[in-house]
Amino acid sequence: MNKFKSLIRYTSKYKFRYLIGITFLLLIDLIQLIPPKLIGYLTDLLSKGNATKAHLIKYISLIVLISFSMAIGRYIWRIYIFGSARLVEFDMRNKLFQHLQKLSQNFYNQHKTGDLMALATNDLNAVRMTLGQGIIMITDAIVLTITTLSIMLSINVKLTLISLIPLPFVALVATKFGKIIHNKFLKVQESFSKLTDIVQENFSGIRIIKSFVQEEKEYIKFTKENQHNYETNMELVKIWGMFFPLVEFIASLSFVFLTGVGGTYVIYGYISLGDFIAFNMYIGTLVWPMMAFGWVINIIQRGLASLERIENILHQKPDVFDNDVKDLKYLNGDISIKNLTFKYPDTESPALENINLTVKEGQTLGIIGKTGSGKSTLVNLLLRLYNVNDNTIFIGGIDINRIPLKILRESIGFVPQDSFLFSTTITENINLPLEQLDMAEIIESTKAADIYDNILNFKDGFDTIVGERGVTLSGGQKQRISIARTLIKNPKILIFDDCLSAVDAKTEVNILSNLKNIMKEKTSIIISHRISAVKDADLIVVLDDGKIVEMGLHSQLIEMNGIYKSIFDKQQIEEKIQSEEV
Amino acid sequence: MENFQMEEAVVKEYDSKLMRRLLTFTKPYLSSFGLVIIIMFVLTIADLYIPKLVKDVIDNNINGYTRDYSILKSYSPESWKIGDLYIKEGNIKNAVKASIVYSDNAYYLVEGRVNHKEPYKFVGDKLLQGKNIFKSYKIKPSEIKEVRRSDAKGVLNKTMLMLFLSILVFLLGYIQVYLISKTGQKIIFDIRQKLFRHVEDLSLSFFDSNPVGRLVTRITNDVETLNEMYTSVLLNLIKDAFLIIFILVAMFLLNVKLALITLFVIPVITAAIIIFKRYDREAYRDVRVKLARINAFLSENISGMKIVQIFAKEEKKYKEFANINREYFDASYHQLQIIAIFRPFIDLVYSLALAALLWFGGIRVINNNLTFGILFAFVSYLQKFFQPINDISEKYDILQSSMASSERIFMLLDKDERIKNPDNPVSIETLKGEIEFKNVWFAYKENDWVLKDVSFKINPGEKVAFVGATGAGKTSIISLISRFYDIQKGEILIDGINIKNMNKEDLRKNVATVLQDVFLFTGDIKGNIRLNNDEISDETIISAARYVNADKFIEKLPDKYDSYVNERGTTFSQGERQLIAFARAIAFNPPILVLDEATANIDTETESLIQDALEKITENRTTIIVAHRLSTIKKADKIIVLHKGKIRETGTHEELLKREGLYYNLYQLQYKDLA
């Protein structure tokens, strides 16, 4: 019940377009009964030879007028009920990707894009249907059986009780059949997911597959869950394919009762012809609402617990958000970190541990470290994609948590590791931070970032798209155009995560020397693994395992000879030997 | 995500030839197409008998008063007692001639010859039609009971016979939808098969360059769209068509005039589902094209949410997506107004067309050129008309989008990249595994060439360590001796015979692969030993677990060897799973043993592990190691040095060393800290 009062809430901005809605259905669910009685009238006329052609005109026009007023009046319903529920939907889609948004990074580990992409198209889908069809059906289904009833009911009692033994019938199997279908095309969707894994497995397997010759054995694995998922299919189709058959065949049963029963009662002078006929009518009327009552149940249940599952995610509450925050509209580029200790969401050990260190606005940090000793971590830190305790971390000098979310993210440009485009073109792309336009800009920055000519070399230029439906890129160049993107938002911290691991070192070096003047007013961090990208910083910090172990200027690690001194050594090797010629 | 790209695709229109190559799979189920054709015969007849037994019900039983009566004065065979006159069925001579009416729930016994088809009024007991003036006697219900006793059989009759047409209609309608998803099932079960042992024949450069994610696709999602081709659209097309024929078979039959003026509406309704069909289409699949819009929005933006987060951007994007959902909102709007305008509108020609029946109809049944009854089963024949000419337009879209993934199909089925085995393969068992390339030249792609003028020798049972920096095709070479791809230049020689004249699955079947990322299958343990091969038993799996060093942590599983492998064994460690990979081998023990050694970090104990099961399944056989160890290196009969395609160094690992060349800069930088 609480289901559907949430269901209610959704669609009461709309109230009085279903209002109308509703109002015209009930309307054209009675005028519909109309013309059965007319053909009636009609049949007795015709039937006694009482007919003149007057008659004929007089119900025949009559017949015209209210199919003309039935296809407006459905019209009406349509638009307004079915328009509704696309309105809520719209809505409802609107609020669920609003609240996407708001939530943080620890939600995302857990849900897959996939499940959360199904509750804005699938389950939003179901909800429609419920909100639409459902309410349609409910509606239909009622008004039609108790009006159509009750005029059975005053023609003939009993013939009316005889003839609608089967009906309820039509109901149960509908209910019946709708939730073992529903259950047995899961089964299907599960055994097709099945043959769809075995595939995927099979061909990416395919090395080791053929290595060991297992070819033949492979294709007799894949003819057993071939023949599972037609085995699957045709359990579904020994129900699905009685359903209709069986209705149909539970309405010719009220037929033939009423033949049978109906025939001998006209015979017999207990009712006309012309009831008879109508009666013939009002059954193949009630043949609908009945299967209606079945399929309903099912859409209700599926869309109410399609709703459950759109609010269980509406009412995640987002980790990291504005709270006792300051009024900041500016921040300095003062960053230090204090004591700082992280540990992971449901993980044992942390992540950083006891970091302290201070940049001031214009200075160049620099942080080496091999993969997993927490250089990532830090910088998510910084940019608050997961909480820390209070009086850990400082921004100009402000604790990050009492920093406005959003001052703090355009304070800090960021170039992630892995650098996400979006599919649209490289000047949107680039132009993410902004709201206007300015080519200006766009074109500066795709020089300061090295990819201005590249860019120029496509043949759509700044209009190419990027990702599966245009050009695909390469690793260096995306990395280059996501570099652009952060120029472009001129922040007052940069922050670099070995964002230039795509290309070569001499490259990332002319890019960061590139990058030297916009530097200098701006509090920058790099992170590398290449000992060339930080060597020139103010301030260079080895990570490992969580902990800084090494810290100082380049020429001071050299000289400490410690994990800094034997990464140095080893690229230089690593140099020498590219540099070889065959 | 490609999917939604394919939905965005211009649909095929039809095509004959793809149509011919799909129909030939049809070619083993024509005896069930044929059954299934029959049923349909008799199920339309069935069918559409019905409307003629109430006809036959409501012109023969029902109105079977209006035949003609004589009043007898006295009792007779077969004659009926009213009030005090005996009635009998017939034309009697010398008796009054009579006829029974029915008026106002009655009925009335009139002495006289009352036309039925005429307006006829009673005026106290008097029956006034036109100039006529009868006498009418009521007749008591007990007494109509008797005279249409007879009547009353005939509508039992005939209505038992429609309760046994009901039924028929029912089970052969079953059997009809059961044998037609039955056949396109195992349709689409053989394209299926034929389509995964293709594909699966292919060589791996095919591989390499078509991502598995699409050929997947080929062969499930695509299939399915054939399965409706071929359940939905070729058989019910057919009786479809019997449907159309025999309603108008049974119009004609009825009443050729009707029938023709029923024929008129016929087009018009056709018209007008064709129109609504294709203004439907249109608008449907703009709505497609924007759903795949939100769901390539969706899975762009649920991905890339941690950068719109970092940008602070949520602002922006919100305004995008809602855009794009208000676009979705309009196409979905819009075809709900075309739905809106249609489908009340195809109502309204059906009652146009219904009016139009009862016009000429009535007509006909005032002047006598018609009984009631015919008219009502036209009323019946002109409802049933709507549902196949409904149908066939709705058929249309999917044979639309059956071309469309018959092409991707068939374009599939077409491709014959794969390497060939000779005509007159060299018969071969067991090979001591001596290997030996003689200027081997080698390229993925043309003229990029990743091995050039590569030769060396292997002797059996020694073991080479290939060394070099990425890319200085140290993997090549190991995917060349199993013959993954063929070379372009030169030769490779396995006991001194060219793997070219070799059936590839016996020279594969003498090499066993390890390669640095494991590849486990979903199942278990077990089944990743001995992957599929029955011959290996249990006992021999188990051993060579043992032999490997697999058995520490195998045993420790709860479920043992049968202990449940996920997807791509992710459970696993890397140091594990390198360790059933081993087994692997030592179960199928080839003469021939390829390994690519993993670079991650293993602990130190699988490390020691591993160093311990390498030695032991190294022992005897040709062994090609892309190291990454330097005691893996150190214990090679012969390290060769490769570098960007050609080989650099040869020698061992001291020899080496003492030349200071490559090897020992790549000493110093891979190997020297893991000693």
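Positions refer to the first chain, counted from 1. Everything quoted here is computed from the prediction, not taken from an experiment. What changes on going to the form predicted alone:
- The listed residues are 249, 156, 345, 544, and the one at the hinge between rigid parts moving between these two forms turns out to be 249.
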The other form holds:
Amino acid sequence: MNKFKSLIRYTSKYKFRYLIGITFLLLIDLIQLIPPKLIGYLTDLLSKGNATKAHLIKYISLIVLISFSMAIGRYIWRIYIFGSARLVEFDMRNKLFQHLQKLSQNFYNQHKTGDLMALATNDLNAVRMTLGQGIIMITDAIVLTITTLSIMLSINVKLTLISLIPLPFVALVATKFGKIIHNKFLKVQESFSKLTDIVQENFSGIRIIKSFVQEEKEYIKFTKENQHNYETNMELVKIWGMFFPLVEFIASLSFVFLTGVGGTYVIYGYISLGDFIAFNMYIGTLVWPMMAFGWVINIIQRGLASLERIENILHQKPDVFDNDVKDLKYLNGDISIKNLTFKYPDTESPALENINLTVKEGQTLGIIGKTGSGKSTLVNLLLRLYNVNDNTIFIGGIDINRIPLKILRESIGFVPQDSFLFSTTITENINLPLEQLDMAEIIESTKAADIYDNILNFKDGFDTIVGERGVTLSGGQKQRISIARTLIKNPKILIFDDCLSAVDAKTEVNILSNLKNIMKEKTSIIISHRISAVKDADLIVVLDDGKIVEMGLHSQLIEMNGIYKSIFDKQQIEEKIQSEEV
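Please supply the coordinates for the form predicted alone, as a counterpart to the form predicted together with the partner chain shown previously.
For this one, just the chain is written down, with no partner chains and no other molecules.
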């Protein structure tokens, strides 16, 4: 019942459109029952020799007029019923997309992208079919069946009952085949999904495939899955191919009964020849509603099941949301972290433990640590991608939980290690944070990120299409474009999460030198594996297993002769070896 309430809720906005569409559908269902009667009357006139030219013109004109009216009416109900179903689908897709954007990071950690894509395509399509084709089938099945049977019974009760014997089997076959076809169709979708995944993965990783000379292996893998996709589709085609001839065969039995019994009735004068012909046409009219009875159950079941899956997602609440926030328009860059301990959902050990830090606006914080030490976790918490306890993180002297998410994230510029670029131009990628295109700002930010000269060397310059996830660019170029995109935002806080890992040491020096003047007015956090990236920071912390194990200036940490000094010595040796090789 709740599912039907949900359907009503989504369609209520378009109830008048549906009302118009169903009204015209009912009219057409009734009007299409008139031509068999007219043809029956005309046949009787012709058989008795009473037909005149005027009769022919009259009945032919009426039939043409009715056919034209049916064509117009069918166009109208299709526009209003199918159109309304499309509008509901449009609204639901917008609502789903908007809701998915609001959900927290943890939701995406637990749900596959492919499953969410299936909701926005296959499941929404199933709901649309219920609200479009399903409504038409229900209406036709009920109205056409009742009205057609009423007319046939008025002609001859016994003949009607005899002629209808095979038709319930049409509904039974449609129901049984409908379930089989539905299951086969799901397998086809699943097979196509796997095939699409393989293709997408190959195109995304084409450079890896070529570098490891795996083209033939991947082709064999694709061919195998493509063969499975072909076989799955052929199974569906065979069922479809069997279904319609079987329905036609069962329906033809009604015509066989009608021809035998009805023909006898005509000979003995129980019914007229015109009634016999009309009877034949009404039997043909009944085949569709009998099929509709079987189909509509499967369509509605599938639509309601899909609606339930969509509703489950729509009922998901974001873990991170504004609650009792302050009315802020501006946020300064002071950062204070007090006794912060954090565990990811469904994990036992803390990712960060007893973190205490203070960074003033205009200062730079350097963070060093091995992989898995908690560096990126700290950044995720500053961006509030996950919830933290009250009174643990303060920005601008305000508890992070009291800061509106929009203001918080607008105030932070974040450059991740995995630089994601959209498959559009370099200009549009860099200009992403701005409402209006500002080429002067774009050029300035690319110069600061030391990518300007590289862009000018491209054939299309700033209009270069970077491809999916920036596939046409090198790792270092993607990182520098990401830096430019963050700088153009002009935030109060800059966070660089190991975003210089793909550039050489010389380029790194150039970028850090360019950023010095910009970083003077901002709070900056540089996370890196390289000592050279953080050695000039106002404060450097060393993280290990989620804890701060060392803290101080570069010179102080060297004197401690601990983890930081060990990393520094190792990197000095590596740099010396590299310089000797050159």
